[in-house]
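There is one chain below, alone, in structure tokens, taken in the form predicted alone.
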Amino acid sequence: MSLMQEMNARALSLGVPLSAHVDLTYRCNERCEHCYLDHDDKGEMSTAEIRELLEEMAEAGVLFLTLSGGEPLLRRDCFEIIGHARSLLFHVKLKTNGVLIREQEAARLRALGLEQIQISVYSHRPEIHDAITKLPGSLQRTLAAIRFLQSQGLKVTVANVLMRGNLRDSEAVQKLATGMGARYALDPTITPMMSGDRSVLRLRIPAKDLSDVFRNPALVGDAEEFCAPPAPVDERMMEGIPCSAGHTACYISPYGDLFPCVQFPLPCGNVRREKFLDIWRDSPQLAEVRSIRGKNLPTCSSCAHLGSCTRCPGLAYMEGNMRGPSSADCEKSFVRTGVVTAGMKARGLSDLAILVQIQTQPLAAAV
């Protein structure tokens, strides 16, 4: 068991809440086709109040730390705040489009002491990333920027999300990260936004597509062991948790609402009107999150792809039931393995109805 194996395992058996996923705004200076925020101001916490979340994070056992939004750096504050994360000895991941990193900002996170920077790149071609930006120049003031912090000796991930508008891009985009010795993370999911509209999934990449992406070496390396079949399920299988979502870490929004993750809604609680450790210990909805195991959850429990599945019970969540399938996951790992799931089969889809979607659409966006 790895050290970080190791850490979590406890975390879990002690109920501490090991990391936590804090948007500071979800003000932006892009307008990504596939996001899933609402960008209006509704009143976001103040430096005070963020400050003070911080600390009883840190009190409560919190180590890892993940900075984001919107655009962070947005926030004037926003070096005031790493700063403060940073004195209390958190282990922070900041995350942003790196338009407005110039020397001097590059300077100051270099200062600061960040793990790691996380910034999305969409396309290596301006036409594609930025159309998906929405920002004339974007893509050059991002690479300007992942170049430079690269230099500082800064470690810089570039996250790719796929969808339809990029995804013959992703290998020269994963060529151009490597290129610029930063490390790189592809995501194909699209998910709904957080106010539960899903218009926004017309932007996943048909299935077809997705097939090829998991059988290129270059982006999944082990191809033949990616795509290989499920394992057997076992009991290890049936009493395990679905995620770390509410076991060991949180999100928690601009307007200080907590979830059991970004991409799971389900309020649990406002650190405004109450501590942050009170809602993680007593919160009613984060205990219901816990008490499920892969034995509860009515489809999946029955799937030969329990064990492998990369299913998330905050899409599940949006899709009507946390304890229900999430069609994107069963669409993968259909995709990724060829054995049709548990969710398919109760969405009544025929073997004949999966070739012909597998061809034109995400079996996900049919259902």
Contents of the next structure:
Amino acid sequence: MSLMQEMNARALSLGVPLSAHVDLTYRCNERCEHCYLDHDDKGEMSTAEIRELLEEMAEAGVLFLTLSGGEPLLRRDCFEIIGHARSLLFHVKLKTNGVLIREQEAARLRALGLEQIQISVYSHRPEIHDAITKLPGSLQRTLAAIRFLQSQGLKVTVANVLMRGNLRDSEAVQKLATGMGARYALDPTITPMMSGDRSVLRLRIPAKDLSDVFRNPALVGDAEEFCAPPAPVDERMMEGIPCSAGHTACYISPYGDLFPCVQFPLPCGNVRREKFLDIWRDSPQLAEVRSIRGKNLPTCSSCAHLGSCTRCPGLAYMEGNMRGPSSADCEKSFVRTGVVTAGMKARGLSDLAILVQIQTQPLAAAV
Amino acid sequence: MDRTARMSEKYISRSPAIAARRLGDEMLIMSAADSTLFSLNPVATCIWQAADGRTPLSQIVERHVCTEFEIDPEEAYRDAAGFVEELAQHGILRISDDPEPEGPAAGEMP
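In place of the form predicted alone, the structure of the form predicted together with its partner chain is requested.
Whole complex next, starting from this chain.
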């Protein structure tokens, strides 16, 4: 067990929220076609409120802090907030599109002791990237920001969200990132909007293309291991928790609403009305999330993928039941291994009929 | 403790270029320089928290380690000196032969 795993296990046993994601604003200077947010300001927390929240979170034991948005640098107090977080000894990761970062801002972020910056790049081609962000010139500005940040010695991760419109560009984006000295992270997950609108899901890449991604060693490493059939379900998997959401991690919106995760819109309280730690300890919603074990999942507990599926309880919640399957993760598990999931079986043959066309051989073998 | 046996006093202070948080009775520290994660046991946590740049390491060991953990002073000092050297190599602690001037200590925990 690595030290990080030991630390997470210890935080879990002590009920400590080791990591938190705070969106400083939902406003943004880009209009990415897959974004799950609306970009109006419905009354963001003030600087003083955020400073107080950070102090409460430090007191509660949060070490890993992600600051994001919207575009967090649209807030004039963003640097002040980062500075306050660093003075409280948080490990701070900033998620930004980089458009507002030039040499001076990069130097300032370096001086504040920011640990990590994640920047989304959708394509190496401006016509593709800018069409997704709907901001002309955005790729050029984003790449310039990465270079400014790298020149300051900051650790940059290029996040590459894969969609129908850019899925052929992943390897080129990876080369671009590594060529600039940045890390590369691939993400094929498209999330329904916080409002429940699922229309953005049309942008998800088709299963056939997802299969190609999962079998590309340049993107996933050891493809054979990555796509191996699931290990037999055991007691540990049945007693396991789905993920860290609500257990050692949480999300706070620009309006102070606390959720188990940025991808899990179950309201658990508001830090403007209650102390962070009171919500963390006493929220009935968080208690419900924490009560769920593998064996409590009505469909997934009988699934061969229980121990290896990336089942997101937040996506399942958005489909109507936090204990239910997440269809996107069912699809990933199936495409990765060729083994049909319990969720697919439960939904009936209509899903399978679609998937048979793209994975005839493994599906036939599995059925 | 026989202080004359030592060449000189050491003063230790916490680097501001770290992330740190108490987890139970241990201290988690991540170095910004190389992203190495450390988990300090209760004895090391005691030394870490007392590292104000102005108190000599020998006094920190005497006051905080020997009294609280009932450890032999010479052995405690030897272990502490090795521990602070290791953390200094990762940029987590700073070691000086002289005390820091008065003022707020760097890397003060909330």
